[in-house]
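Only one chain comes next, encoded as structure tokens, the form predicted alone.
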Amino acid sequence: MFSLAEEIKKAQENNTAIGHFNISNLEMLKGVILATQELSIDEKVPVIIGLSENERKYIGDNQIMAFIKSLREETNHPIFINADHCKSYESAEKAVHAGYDSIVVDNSKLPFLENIKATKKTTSILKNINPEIIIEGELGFIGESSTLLDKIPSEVEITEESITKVIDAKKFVDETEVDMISPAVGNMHGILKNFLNPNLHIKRIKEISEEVKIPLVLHGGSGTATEEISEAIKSGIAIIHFSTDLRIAFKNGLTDLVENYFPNNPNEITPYRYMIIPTDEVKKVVIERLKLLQNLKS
């Protein structure tokens, strides 16, 4: 049986990071799994499958858990599942009972002290249900939309003064007793269409990591430059989330179906034959991201 806590520890020791990939359907799940299998030649590459609250509603908690459990048994591969951005205790509790490996307790829109209070309460209750569950807390709001953006959302602040402070991160971790923390360090959800996403505050990542002594998680990996990701890993980031990248890849695959495949194959009506195209596009993106996180040669 694989342990997410052990895989995170191993990643930190090796200066690598675990890839967390959000999926919206089973084709995207297949794309992620095919990518990990293709890269796992000398050593098995761990991967976390993430689902937001809406993605969980669409697929179903029990249904996705059945798929993940069967994949673990059949492939003997370190595949984990995370309930991403749980905005309520009820949502988090449901994920724990379903068997998720980790939970993101997201109270990041609340004022600092209220965030601590709510996260501490939820963490305590969830740990009583399953002491082994890994709880991640969020400190600093980085937006809510894994999509293409015309501009940085007005409610997202990424200045030196507004990103997560070291002293706040330490207080948050000490009082909530979370297992991991995702700070706001210049990252944001979504990808800007006409501009590069902001640079990460690498120095702040390192300062927080050294102070809190628990793994750091970076959300918004899709819009972050590769060199920034590499530096973030060296500075203490243990898990990096990707969502928008996969959604774009899947859409590109569907566009290819409409513009090229169906005009050239007008009589093809078998979904498993043509849905491999968007699945393969997802696989390609995941392979590139995992190579970056695991320091594998391209």
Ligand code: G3H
Given for the second form:
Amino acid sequence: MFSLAEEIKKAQENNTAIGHFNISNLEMLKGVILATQELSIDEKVPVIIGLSENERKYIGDNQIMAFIKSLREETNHPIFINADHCKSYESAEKAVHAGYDSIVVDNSKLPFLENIKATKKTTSILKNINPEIIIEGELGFIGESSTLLDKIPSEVEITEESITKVIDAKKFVDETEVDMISPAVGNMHGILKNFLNPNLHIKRIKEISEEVKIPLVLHGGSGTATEEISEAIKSGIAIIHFSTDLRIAFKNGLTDLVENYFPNNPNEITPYRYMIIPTDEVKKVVIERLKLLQNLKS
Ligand code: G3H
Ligand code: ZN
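Please give the other form, namely the form predicted together with the ligand, since only the form predicted alone has been shown so far.
Up next: the whole complex, starting with the chain shown before.
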């Protein structure tokens, strides 16, 4: 049986990062798994399947767990599952009971001391339920929507003055006893429609990593320049989240179906034939991202 803690350790030793991909449906799940398998030539490439609270509601915790468990058994592949951005204790607790490997305890909208208090409390209760569970705490607000944006949401912490401070990260980690931390370091959820996403503060990532000495997670991977992702990994990032990229890919696949495939195949009504198109679009994006994160040749 594979262990997420072991895979994270391995990633840090090898200067690589584990890809975390959010899914909304089974086609997207299939796209991610196919990508991972296709790249596992010399060594098995680990992957984390992420579900936000709304994605969990749409698919169902027990239903996705049954899928993940059976995929692990059949493929013997390091596939992990993360309950992403749990905004309430109840949501986090439900995910632990369902069997998720890791939980993102997201109190990032709260003021600093309240975030510490709430995260510490939730972490300790969740660890009591399952001592093996991996808990990620969030410090700094990076927005909430994995979508296309006209502008950077006003409350997102992007500037050098507003991003996560090293001293705060240290206090947060010491007091909450989380296993991993996701700081705000210039990253943001979603992709800007008409501009490039802001640059990452690589120096700050390195400083936080050296001080807290636990793995760092980078949210908002979509729209981040490839060179910055590579630098972030060298500076201490062990897991990178992608969602908007996959949502765009899936929708592009659906658009292709409607605009090209159906007009050319008017009698085709069998979903398992045509849904290969959006699944394949997701697979392509995941392959590209995993190659970057895992330092695999193109
Ligand atoms: O937790 C989800 C990720 O942080 C996704 O961010 O949609 O910008 O890739 P993204
Ligand atoms: Zn996120």
